[in-house]
Every structure is written in structure tokens, then in C-alpha cells.
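Just the one chain here, laid out as C-alpha cells, in the form predicted alone.
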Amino acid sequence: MKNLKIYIIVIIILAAAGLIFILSYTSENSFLNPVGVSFENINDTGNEVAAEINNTKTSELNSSGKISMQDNIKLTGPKVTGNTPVEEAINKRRSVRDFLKKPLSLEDVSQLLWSAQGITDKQRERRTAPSAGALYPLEIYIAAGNISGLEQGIYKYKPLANELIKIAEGDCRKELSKYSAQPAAIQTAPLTIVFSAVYGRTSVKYGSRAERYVHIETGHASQNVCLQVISLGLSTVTIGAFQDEQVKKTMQMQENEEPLYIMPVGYGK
């Protein structure tokens, strides 16, 4: 009888220890996976979403209609070495709001877009800026106003293909500037980069923390552009104050995208 009691006590202790371990493990991982879904399934979903978004087909639609493959502009490959040390670029980074009427080259535009979201690992499709869960919620648009070899218009950057997709024709700088706290910078800059995000790509894995992670990622990508600008002998300013819906409409973004950051780029005065 005494041995039976001891046996029961041992069983209870082991069961309690097991329960404590399970609760501890769940608590530790809830921070990384707050919505409690399978990481394996989410990774598959993330890869499928990224592939669908970045492999543009003729059937892709925006608010202006169907995008034709003949409107794809292939960009030059990035330069991965340069003459400007990163310390020098950090030291020289300044906000500039007034630009010369001097065109940018399409090669410089290509380099700037690569610095924001370009591919650095083709096999794993990794990019220049870190992304929570490698889900890449950011989208990059440009308002082209004075770029050699590129017609005025609105374009969307496709990182995997390293190309621009024409969204709309014509100079939209004046229209875009009306909805920003820095209108003169947008009006005079030959190029304006507009960051947007699809929050759903990140929230599917990180739940309520997705917004924080997306905003952190926007900071990573925009700082890359700030440093690349210095390396190219150009100038920029970061703009976060603007009318969201009007900017979204002007740039003809997808319904599930939200504008986050505007960066006019050019030769500073």
C-alpha cells in the first residue's frame, strides 16, 4: 500500500512537470507566433504570396486597367562595389528639399530601387533590407519626372525581375505634391520614390505586431536609399506627412496597399 502511494505521488510530480514545460514552451513561442498558426504552413504561404506578387503577368490589374508586358522596362544590374565607404555616406547624409533641373540617369534610378528592395540572394530571393519572416510587405512606386531614357509617368518596381512596370503616363509630380507637407521637394525632384505596404503579408504570421514590423522594415529600406543617394552624388529628403488616401489614389496603388513614405531624389542645390 505504501509503495502504491509513492508510485501515485511520482506520477503526479511527473505530470505537473510536463504541464509546466508545455506552458513555458507555449509562452516563449507566442511572442514569435502570436496568432498561433503553423510556421510551416505560413512559410509556404509567404513564399506563394511573394511569388505571385513579384512575378508580374499580363493579367495583373491596377486601377487604370490591365498592365501590358510591352510596358515592362528592364533595369540594369546593380553595382555592388563603390568608392564611398559606408562611414562617409552616413556622415554626409542630409535632408535636401530643393533640386536642380538636371535629369537623373535610368542607371541611377535602377541602383536606387535596388538599394530599397533589390535582390541580393537570387536562390533564396532575399533582399537588400531585412524583413520579418522574409514576407516582404513593401511595394515601391516611382513618379518619374525628369529621367533620361524613361518617359514621365508612374511606375512600379518588381524586384525579382528587376524591372519597372508602367502604371500611368504623364508627369504626376504637381498632383502628388499637393498632398504632401513638402510640395516643393516633390515638384523639383526628377524622381520621387513612394513606399507602400501590404500589411496582410506580415500579419498572417505575426498578428498584431505586424504593423510594427512593417514600419521597421520601411525604415531599413529608406535608410538604404539615403546612403545610396550619397554614394551616387545625389540628395533626398524623407517625407512622412501626407494625405494617405490622396497619395494612394494619385500613385494608383492596389486596394490592399497603404502609402508609408515619400522620398524625392535629385541633384541638390
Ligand SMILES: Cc1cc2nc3c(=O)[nH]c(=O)nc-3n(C[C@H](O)[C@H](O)[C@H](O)COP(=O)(O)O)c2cc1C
Given for the second form:
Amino acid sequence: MKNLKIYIIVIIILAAAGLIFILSYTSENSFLNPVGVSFENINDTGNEVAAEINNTKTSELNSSGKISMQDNIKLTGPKVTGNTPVEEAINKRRSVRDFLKKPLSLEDVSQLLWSAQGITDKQRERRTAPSAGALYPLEIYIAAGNISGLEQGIYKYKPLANELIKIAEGDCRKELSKYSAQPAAIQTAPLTIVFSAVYGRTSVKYGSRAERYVHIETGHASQNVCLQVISLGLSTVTIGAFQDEQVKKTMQMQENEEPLYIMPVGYGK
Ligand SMILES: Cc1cc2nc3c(=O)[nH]c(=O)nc-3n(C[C@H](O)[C@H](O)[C@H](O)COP(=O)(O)O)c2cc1C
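Can you give me the structure for the form predicted together with the ligand, which would complement the form predicted alone we have just seen?
After this comes the whole thing, all chains and molecules, with the earlier chain placed first.
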């Protein structure tokens, strides 16, 4: 009887050890990962996938004739220290929907874009906001309406190069405002940031959970902008109510990109 007890205890211990081994081997996210790929593996391959997609996109853009290399605008910075403690920025953040006609500096625009998706680890090409598997599905467009040193137009942010690529010339704020809630905010803000996402970059690894991950990431990136806005003495509102197809067309997004969030930025009234 005593031997049987010892035998059962040994079996329980071995089973528990086996379970712990399996769980740690398949990584912290194995239950949340429908395609069964560990986060660690994705981190390594993920960057390759993202880099591949980015390269393809650039060459597609070039061949479509919309973009030429001369239209690349070098951004400044980023500044990685400041005078506003994060608690102060969190406490001060408030939605503002009316802006002064005062221009934004290109330096401030650079800083805002960096806060959204800029590079914080050049070697590993990691960005300011967390990204599932480091696959980076987000793309950032701006409608430049009143920025010193930057012609009015639509631009796309290229985080690795810290550049803007010109997509179209002219003031598109009025057009964009027609398809969105808070048209007055978009018309008066010197800058409007539009977040879009390529869901496929994330779904290739995470299957049906990709949609959730992409939306969470948009929240991370846009919150960074909300706090950076305060640190620069500016204001913004996050807009989720807009006509997807019309916004996509106005901002001249690629077919595989979907607009997710709009943030007019400027000096609040
Ligand atoms: C997902 C999301 C979508 C939003 N969409 C809009 C919008 O379409 N128009 C708008 O004026 N504000 C929008 N807001 C801003 C909210 O109205 C605002 O955050 C809320 O009233 C709280 O005010 P506060 O941001 O000043 O704290 C949105 C906020 C979130 C989080």
C-alpha cells in the first residue's frame, strides 16, 4: 500500500514537470496564438516579413508614378528627452476640436510621427509602440495644411528612413473633412494624422486574432501621439467616426491598407 502511494506521487510529479516543460516551450502566448507559432520565433521572422512588405510597397509606389525619390522629405530628431513628466501629460490630455490658425513646425511634426511609429532600436528595427510579433501592420499618413517648411499635401511616414514621402500636392483638409466626424477640427488643424493598417502583415502569423492585435496597436500608437501632443504644448482629438472608403481614397492609401483612426493636431483654441 505504501509503495503504491509513492508510485502515484512520482507519477503526479512527473506529469506536472512534463506539463510545465510543454507550457514554457510553447511560450507565454501559445494559448492565444491560433497558428501555434511562438512569439520568440515571430520576433525574428517578423521583421523580415515587415521589411519585405515595406520594400515591395515602396517599389509599387514608384512604378505607379505617384511618387518619385525627389519627393522624400527628411524629418528631424527625434528628441528623446523632454520637460513634461509622463504623469503630467496623462493628466493634461483632453480632446480638443478647435484649433488656432498657427502653423506647426516640421520639427514638431517629426516628433509626433516618431512618437506614433518611430524607431527606438535601429539594430532590431523596433518602434515606439508595441507590435504583436514585431510585424508592424500600421502605416501613417498626414494631411499637411499649415506646416512651416512643408508644402501642403498628403505624405506617408517612413519610420526607418525617418522621412516623409509625398503622395499628393495641395490642401486636402476640406476633402478629408467631408467624410469624417468633426469636419471643423480637420479643416482648421494644421496637421491631421491618419492611421491605417495592413491586416495581412499580422494575420500571416496570428490568423483570426490579427484584427484584435492591429486595433490594440492602433491604440498604443495613437496614445503615444496624445501624450506627445501635450508635451509639445499642442492639442488633438482622436476620431473614429468616418467613411472608410472615402478616407482611404482621399489619402490615396494602397489597396491593402484600411484607415483606422484620424487625429487632427494643432494649437488648441
Ligand atoms: C475609439 C474612439 C473613437 C472616437 N471617435 C471620436 C469621433 O469620431 N469624434 C469625436 O469628436 N471624438 C471622438 N473620440 C473622442 C471621445 O469623444 C473623447 O475621448 C471623449 O469624449 C472623452 O473626452 P476626453 O478625450 O477629453 O477625455 C473618440 C475616442 C475614441 C477612444
